[in-house]
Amino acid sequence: MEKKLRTKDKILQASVELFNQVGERQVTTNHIAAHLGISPGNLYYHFRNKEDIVRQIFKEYAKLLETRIKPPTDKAEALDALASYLDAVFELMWRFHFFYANLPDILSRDPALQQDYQHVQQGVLARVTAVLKALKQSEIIQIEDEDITDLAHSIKLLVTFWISYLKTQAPDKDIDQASVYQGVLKVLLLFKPYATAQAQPRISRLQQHYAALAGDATLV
C-alpha cells in the first residue's frame, strides 16, 4: 500500500510538473508515465485517465486553499490577514499555474470539476469577504458595506486571470514567480482608493515588499 500512494504522489508530482511546463492540453497520460519511466498500465492502475489526475490535482490546491487562506482572528491581525491571503494566493498560482493559464478550458471538459471549482470559490469569496470587513473594522481601509462583495469580486476575478492575462499579452513568454507577484501589485491597487491615510504608509510598505519580488525597482 506504501508502494501505490507513493506512486500517485509521484505521477500527481510529474503531471503538475509536466503541465506547468507546455500546458495541460500539450500532455497525454503517455506523456506523464515516459516522464517517469513506468509503463502507461502502471498509472492506469491509480488514475482511469487524464481528468482523473487534472481532478486529483485540484483536490489538492482546494485543501491547500482551505487551510492557507484563512480569516484574520482579531482586528489587529486585519492588514497581516491580507498579507498572507496575497502570500498564499499566489504562491498557489504559481505552484498550479497551469490551471489558471487554461481555466476556462478545463473546466468546460469536466462538468464535475467545474462544479468542484464553484463550490471551493465560493468558500474562498467568503474569505477574502472577511478580510475586507476586517480592515474596514480596523479602519485600515474606508468603503460602504454594500460594496465591499463587489470589491471581493473584484480582486477575485483579477487574481484568478492574471495569469491567463499574461498569456495573452506574450504567448511565447513563460510564467515566473517576478510575473505572478506583478499580479499582487494589481491587487494592492485595488486597495488604494479605500486606504486611510492612516494606513497608506503600511499599504507602501506592503507594494514595496511585493515589487522586489516582482523585480520592479521603480517601486523598491
Second form
2 protein chains.
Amino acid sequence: MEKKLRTKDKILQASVELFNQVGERQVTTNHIAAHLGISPGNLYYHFRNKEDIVRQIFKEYAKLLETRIKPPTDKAEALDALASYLDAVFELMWRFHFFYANLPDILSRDPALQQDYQHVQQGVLARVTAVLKALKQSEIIQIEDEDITDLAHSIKLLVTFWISYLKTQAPDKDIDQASVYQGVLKVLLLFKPYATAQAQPRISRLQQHYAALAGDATLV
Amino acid sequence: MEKKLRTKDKILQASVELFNQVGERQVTTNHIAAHLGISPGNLYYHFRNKEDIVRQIFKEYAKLLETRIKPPTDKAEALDALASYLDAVFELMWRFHFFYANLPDILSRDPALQQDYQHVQQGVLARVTAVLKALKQSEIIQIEDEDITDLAHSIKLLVTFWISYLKTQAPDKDIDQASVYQGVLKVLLLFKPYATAQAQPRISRLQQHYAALAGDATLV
DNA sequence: GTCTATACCGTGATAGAC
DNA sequence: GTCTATCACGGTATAGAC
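Now the other one: the form predicted together with the DNA, given that the block above is the form predicted on its own.
Time for the whole complex; same chain goes first.
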C-alpha cells in the first residue's frame, strides 16, 4: 500500500515529516524535493507553492479533527466525552505538531489558510463549550454559565500554544509524545478547581492515567 | 532630549516601532535603515546584524522587567502585589508586543537570545510562585502547595501567548492597549476558581478595574 | 560616523526538453 | 510526470571612499 503513493501524496507526507522534524519555516520546497529525490520542478508541477502544500496538510488535519471530535451524543457520560476529546487532541497535536509550534507565523503568511483556520476554530470553541456544559449538567464541575466561554478560551489557548511554550522553555529538547501528554495533563488541571467534591476521585483517576503517559518529565 | 539620541539608539527605537507595527519577521535591516533615512552600511556599523538589534532590545525589556516586577516585600498586601504585577505585565506586553507575537520564531533563530530568555523566565516563574504563595498565606486564594507550580506555569503560558492567541483568532485586527488588557483580565480569571469566599468581592473589584480598561471588545 | 557600491547567497518559481 | 537548466529577487553583509 505504501508503495502505491502518488508523487503528490509522497510530497505531502514528506512535508509533514520534515516540518515536524525541523520546523515549517526552515523547510523550503528545495529541501522537500531533495529529501524525496525528485526535482524542484516536479514539486512545482504538483503544487503551486509551499503555502499550497501547507494548506492541503491543514485540510487533512481539519478532516481528522472533525471525525475524531464528535459532539457529546448522550448526556450519560460527560467525563467519557472529555476523555475521548483529550485523546483526540493529543493525537492531532502529536501528528501535526509543527503546526502548533509556530502557528502565528504560518497563518500570517497565508490569508486563505487563516480563513480555514478560523472557521475550524469556531467549531472547536463550540464543542469545548458543549463539553463544559455537559460536565456541569452531570455535576462533575461547578461553574457559572458566564464563565464557561472564558474557560473554553483558556483551554483552547493552552492547547494551541502548549508546544510553543515547551519550545520556549527548552528549545533544544525535541518534542516527543510524552511532552504532548503533559499538555493534556495541564488542560485537566484547568478543570480541577471547578470539580465538585463527588467528582474529585474520578478526575484524579483520569489525571493519573495521563500522568502515566506523560512520564515524569518536569518542566525546566 | 529626544533630539540627542545617537544613531545607535535611534536604530533601536525605530526597530521596536517597526517590529510592533508589522512584525519582527517582516522587517529587514534595509527597512530599518530606509525608515530612518540612513544607509544599510551605516546600520551595520552600529550592529553586527539584525539579531544583534533584537538582542539589545530584549536586554532593555529584561531590565524593565526586573525593575518593575519586584518580589512582594511585606506580606501585608498580597493582592496589591498582584495588581502591581499585572500592571507591569501589561506595560511590557504592550511596549514589546512584537516579541510576544512570534516568540518561538524569534528565539529559534538566536541561541544567545534563547539563553537570556530562559534565564529571565526562571526569575519570572519564581516571582509568580512567590505571589501565589503570598496570596495563599493571606487567605485570598485556597490552593494546594503542589498545584502552585502548575498554576504558575499556566499563568505564564497565558501571558506569553495571549498576543499570539489574539492574532490567530483575528489576524487582521491590530493589537491595541485594550486587547492587551483583555489578557490581563484572563489571567485574573485563572485565579477566580481558587478565590476564598471572603476575598471574592475584592477580586471582583480588581476584575472590574481591568474590565474597564479592556473595553467591551469580545473575542470572535 | 556615514555613505555608495557591490558581492554573495538562498529561495521561489518557470520554460522547455524528455 | 519528471527532469535540467536557469532567472529574478530580496536580504545580508562587506569594502572602501568621504
